[in-house]
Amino acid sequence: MSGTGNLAGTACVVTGSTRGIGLAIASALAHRDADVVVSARTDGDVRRVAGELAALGSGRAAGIGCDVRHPEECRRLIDSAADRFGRLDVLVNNAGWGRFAPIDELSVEHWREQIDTNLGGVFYCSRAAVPHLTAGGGGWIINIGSLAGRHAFAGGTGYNASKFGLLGMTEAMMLDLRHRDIRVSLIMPGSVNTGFRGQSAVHDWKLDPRDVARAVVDLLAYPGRALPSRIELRPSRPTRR
């Protein structure tokens, strides 16, 4: 799995992978002949995207619905993926959600949904994946975070909390698992053209989802002796303020 652009025989799970960054990551893995499980909340979407990915390379693709806020669904996702492909090598925790409002306007429900999705989902999926990764002799857990995990912004009470927490959790996971040959990395993109914060316009200066996917593929190509534990990915020339 290291030192080569081809990922044939590599079994991967990507959460939140029917659109945006997750879809770009799943597509990049499929293009390199990996076996890929697509996952999101809607069963129809995951089946449709899995069918599209199956045509991109020689690897297999499957769609498994999962709401990462629920630990039992995360375990079913991971166990089903490992059973489908006979192993698990890579988990990309990409599923995320944001609701932006001042603290006094942010509802308790929206607070909980952000924490449960952006932080809890990573914990539930990663915890379920560790036995499978260990059984296969190691692998990767790659968490997709955000520069909002280091830089707070007004209206980001819940989102910043979840992404700051993800940074700390990922670093602790890396220390827990590195001697089991499980490498853990965090990719922290800045502004990406996904419409995530309700912005429908395309801005040429922003990152493309494929830029984040490239970072994932590059990580998987590193030799076993190397662990890039955190990647901060920024637009090269953002608009001047």
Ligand SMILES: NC(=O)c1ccc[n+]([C@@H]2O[C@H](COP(=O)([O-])OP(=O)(O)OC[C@H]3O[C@@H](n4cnc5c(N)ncnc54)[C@H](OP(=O)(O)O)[C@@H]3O)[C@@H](O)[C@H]2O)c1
The other form holds:
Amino acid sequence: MSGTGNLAGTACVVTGSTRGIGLAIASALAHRDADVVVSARTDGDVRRVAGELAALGSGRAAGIGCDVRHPEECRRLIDSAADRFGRLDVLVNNAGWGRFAPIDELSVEHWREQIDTNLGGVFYCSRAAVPHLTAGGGGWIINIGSLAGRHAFAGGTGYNASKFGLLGMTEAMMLDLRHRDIRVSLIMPGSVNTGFRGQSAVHDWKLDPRDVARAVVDLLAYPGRALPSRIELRPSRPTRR
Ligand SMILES: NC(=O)c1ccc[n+]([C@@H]2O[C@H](COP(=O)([O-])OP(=O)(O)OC[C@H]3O[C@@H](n4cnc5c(N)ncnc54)[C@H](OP(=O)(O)O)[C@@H]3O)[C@@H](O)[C@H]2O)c1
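Show the other one: the form predicted together with this ligand, since we just had the form predicted alone.
Below: every chain and molecule of the assembly, starting with the one above.
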């Protein structure tokens, strides 16, 4: 997995990978001949994208549905992936969801959905993955955070809480797992052109999902002695406020 950039024989799971950043990450891994499991809640999308990825490289692609808010679904996703490929090397915790409103307008349901997806999902999937990564002699857990995990904004009560929490959680996981040769990293992108937040317009100043995918691929090329534990990825020229 280290050094060459080719990922043949590397078994990867990417959560929330049917569109946006997760799709770009899964595609980049498949292009480099990795074995990739595509996952999200919508089964039709999962099947379609897995079929598309199978044509990209020489690795295998599989689709497994999973709502990361549910621990038992996360365990099934990870165990099935390891079973399918005979090993697990890389977990990318990408699935995320945001609802933006002032605290007094944010419903309890939307609060829970953000915390359960953006924090709970990472915990459940990572916890299920550690035994498989350990059995294979190590691996990598890459969490997709956000600059919203360091900079709060009005309307971000739930989203900021989840991404600030993810920053602390990722660092604690890194300290727990580094001596088992499991590296843990957090990628914190700024604004990316995806359908997140119900956005349909594309802005040319924003990051492209492929920029985040590149950070994932670059991480995996580092030699085993090196651990870039946090990457802040900003648009070079955001609109001035
Ligand atoms: N876009 C940005 O500007 C930006 C910036 C910084 C960080 N991020 C982070 O990057 C990640 C991806 O964002 P994105 O913009 O690519 O989002 P997106 O375009 O909305 O795609 C989200 C993906 O996650 C899946 N998903 C949503 N909820 C899920 C759940 N409970 N369980 C499993 N899968 C779920 C979706 O499929 P289903 O709906 O079918 O499940 C979809 O595949 C998130 O963690 C987000 O917080 C985004």
